[in-house]
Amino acid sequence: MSPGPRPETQTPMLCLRDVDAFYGRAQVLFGLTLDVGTGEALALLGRNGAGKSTTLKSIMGLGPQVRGAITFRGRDIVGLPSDEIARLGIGYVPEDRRIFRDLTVIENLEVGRRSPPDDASGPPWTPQRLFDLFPNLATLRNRRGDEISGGEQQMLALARTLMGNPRLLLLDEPSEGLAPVIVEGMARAVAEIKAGGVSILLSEQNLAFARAIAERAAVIEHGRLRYAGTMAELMADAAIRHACLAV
């Protein structure tokens, strides 16, 4: 199956061709095939289990057993230590956060300072513009990491992966056990990173969430490549989403 239509003036940031990942001798994933362009925002879809977190842990070198291309702005990057794969400019969200809970806001921010590419396209991300983006940061800046509520925590792991001046952003799950109030404000945040030229890979369940950020979707079902193709087509197409979203 294809990776789907993608705008042809949008070069591939990221490809991955036939990906076979294996955690020892279980397979996880099943030549999965797609990618993401240049500046836009591809939903990974799919229930629990279905091999999305396996997807982007693949694609930053974090425990899966790799087998078949993975690429990067052109560089093959299977194989590479998940620190130098960060340092080309793919950024990493985990599902569980993972940020310093005994730092403050601000100081877990400055963990995740590194200095933007020399051919970096747009301003760099600063405190204060992430203040900008999540206001509700901003009068947290002094608090630790836990003394702030878990939609707090996921807009902090999100700003802190940003001061690493990402190309691609992959997020695991960023509306999960968040509050309806707290989903519609992340998914604004998230557009407006993307409109700010960040590619994106979002793994998620949360189809509402997803719609608003990404203009084309791939599902995957027990590690492979169900479907494929723009997020219109997959809410015109009932069947597949039943099949492979339905809980």
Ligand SMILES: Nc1ncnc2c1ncn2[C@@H]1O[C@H](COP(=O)(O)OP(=O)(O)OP(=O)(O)O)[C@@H](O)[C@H]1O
The other form holds:
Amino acid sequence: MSPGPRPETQTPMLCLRDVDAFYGRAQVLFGLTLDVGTGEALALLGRNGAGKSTTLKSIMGLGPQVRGAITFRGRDIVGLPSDEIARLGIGYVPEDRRIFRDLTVIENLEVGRRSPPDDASGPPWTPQRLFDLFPNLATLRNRRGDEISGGEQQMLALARTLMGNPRLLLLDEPSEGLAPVIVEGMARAVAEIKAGGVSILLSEQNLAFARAIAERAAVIEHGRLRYAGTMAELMADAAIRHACLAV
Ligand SMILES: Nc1ncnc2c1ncn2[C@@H]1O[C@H](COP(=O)(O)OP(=O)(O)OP(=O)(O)O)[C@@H](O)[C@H]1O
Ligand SMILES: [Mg+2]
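Having gone through the form predicted on its own, I am curious about the other one (the form predicted together with the named molecule); can you provide its structure?
Complete assembly follows, chain above in first position.
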């Protein structure tokens, strides 16, 4: 299935080719193929249990056994330890957030600090830049992780990952469980991060949120790619949306 139009000169940031993933003997992903281009955001959509989180964990080397090819900037990353994958420039925000509850907001950010790559395109992330991006966090900088709301924890988890200066962000349902006004702020922040040149693979069930960020979408159903194309084409394809999404 074609992943949609893109300038041919660009090497994709991330490529999955015929990826199978297993938990023990249970196969969860079946021949998944997708690309994320440089500076692009791709939405990975699908119902509960479709395999969105498994896809992100497979990329990060966190759990599933993987068969097939996963390359990041042309380099095969299957089988590498997850901390090495992170060091290559992939930032991962898991669905369960995993901030340090007994550290303050600013301490959480410092834990995530990592030097930018030598050939980084933009300025490195600093707590101040992140407070500009997430104004709520600025006023909470000395609060402990367990003293802030779920939405604030989600912002902190993303901000902490950005302190690692990733080239590619893997976001696992960042809008899940958040109040609508917080979702709006999150969408604005993610769009701004993307505008700064960071590539994004966004797992989502919230189509409105995904549309605000991604120009292309991949829809998976029971671990298989069912649709790949532009977000506009997906919006015009009611059959796929009704078959594979909760809309
Ligand atoms: N650690 C695990 N061991 C065994 N099976 C698992 C494990 N994690 C997930 N699965 C199974 O793999 C399938 C895909 O799960 P996954 O979490 O990737 O889906 P998802 O698309 O992220 O769903 P959700 O929207 O609910 O987060 C499901 O059938 C799930 O039960
Ligand atoms: Mg999930």
